[in-house]
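Heads up, the chain below is alone and in the form predicted together with the ligand; it's given as structure tokens.
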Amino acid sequence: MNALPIGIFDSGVGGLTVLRELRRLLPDEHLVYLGDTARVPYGNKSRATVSRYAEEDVQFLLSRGVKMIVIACNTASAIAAPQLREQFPGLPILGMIGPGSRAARAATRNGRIGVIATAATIGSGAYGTRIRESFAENGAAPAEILAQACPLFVPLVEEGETSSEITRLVAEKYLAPLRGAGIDTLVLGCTHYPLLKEVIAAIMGEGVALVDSGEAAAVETAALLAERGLLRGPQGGPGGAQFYVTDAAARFHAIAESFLGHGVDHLSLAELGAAP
């Protein structure tokens, strides 16, 4: 069991952002990596749809025989890791918004805190709640949460335009709202924004901490492996990644270099629905 790889899927390329952070934590795991190029992005599309996709996309990787599974995409953890969580009793299954939320409310001072996600996530309200859970736990609450959609940052980030001009106004209007209002946290809630944190950062100024939900996922990843008694250790040499996507096996080979630091090997076509 423990030498089952971790599976994780996003809804295209952003996810790699999650698996970086795994690599980087968790470099004796196995990883099997799904990105649903053929139906990205999942960020406008209804939650009916999305739970849809991530049952097939969970599905697809419990037939590569994985040990649990990391949703990577924040708008299918927001709006699908309940149900998957039911529909798949017994299978860890770790979402971006739990970590993303708990980071959030460990890294506040002064309890404001501004999320920013796709359009779907941000409809969905799974941060707020999720922040809220977690500042109750510590019989608190928090002074504000403040939520604001980004809808262009991810074909903006796809494009390679993470650090130009026309990214660094569509961010200004973006962080507008947020930047008067006194936040001192700010949650990266979505898969493509962290390659955008030096223009986020450059806008939201030195006392707003950004807080990415992927690092955060790795870091609870680590512990449940941990204590689920399910690592893998050193033995055996390092761990390895299978990379699939739904569709244009190429696109995903070329933008994965912006976000991994490097390509990918073992990059194949899932057919999701199917037998494998």
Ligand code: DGL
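Okay, that's the form predicted together with the ligand, but what's the structure of the form predicted alone?
Keep in mind that what follows is only the chain, not its partners or any molecules around it.
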């Protein structure tokens, strides 16, 4: 069981931010990454559609023999995580919302927290609920949460437009309501958004801490595997990664190699909803 891989899924390339952190924290683990690039983005889909896509993603990863699922998609985490835990009892499933919310509570100094995410994640209210719960669990006063949907960020990242002038202009428009709101912490509530971190940081200024939900989730993944005795350990040699996408493999390959800083040798097309 310990030698089995960790399964990671996202609607596209955004989950690579989570995979990179997992490789850094858990270099002995094998990882299987699924990017549903044929149906990206999830953030503008209905709840029923996101739930169906997420179930198909999990089924595919299970066909690859994974020991744990990391939902490296905030939209799927917000909408489908409870359903997935019911459907697959006994399978460790970690989403982005809890880790990101706990990291935001730890980072803020004045209790005013901004959240940027897809329209579906913002509409779910999941971050606001979990951040307030995190404050309450620690006996602190409720936070003030300001949420902003940024629907164009995901397609910009998927096209590799992470630092262009058009990306900066779009970011300035989205972030304008938050700049003067007195927040000191901003949750990047979509795993695509850390690829825009330089642009976002420049607009928000040095006084605003950026919380990467993917980084927080990687830390909690390591802790969960250790708690359940599922860490692979170094005895089997270094870990590796396999990548699957549902479309546009060449574009994914180029973005993945640029972002990860190394070759992506094991990339295949996946057909979801079909027998493996």
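Here the rigid core means the biggest group of C-alpha atoms that line up within 1.5 Å when the two forms are laid on top of each other. Nothing here was measured: the structure is a model prediction, and the numbers come from that model. Residue numbers count along the first chain shown, from 1.
- After superposition on the rigid core, the Cα of residue 266 moves by less than 2 Å between these two forms.
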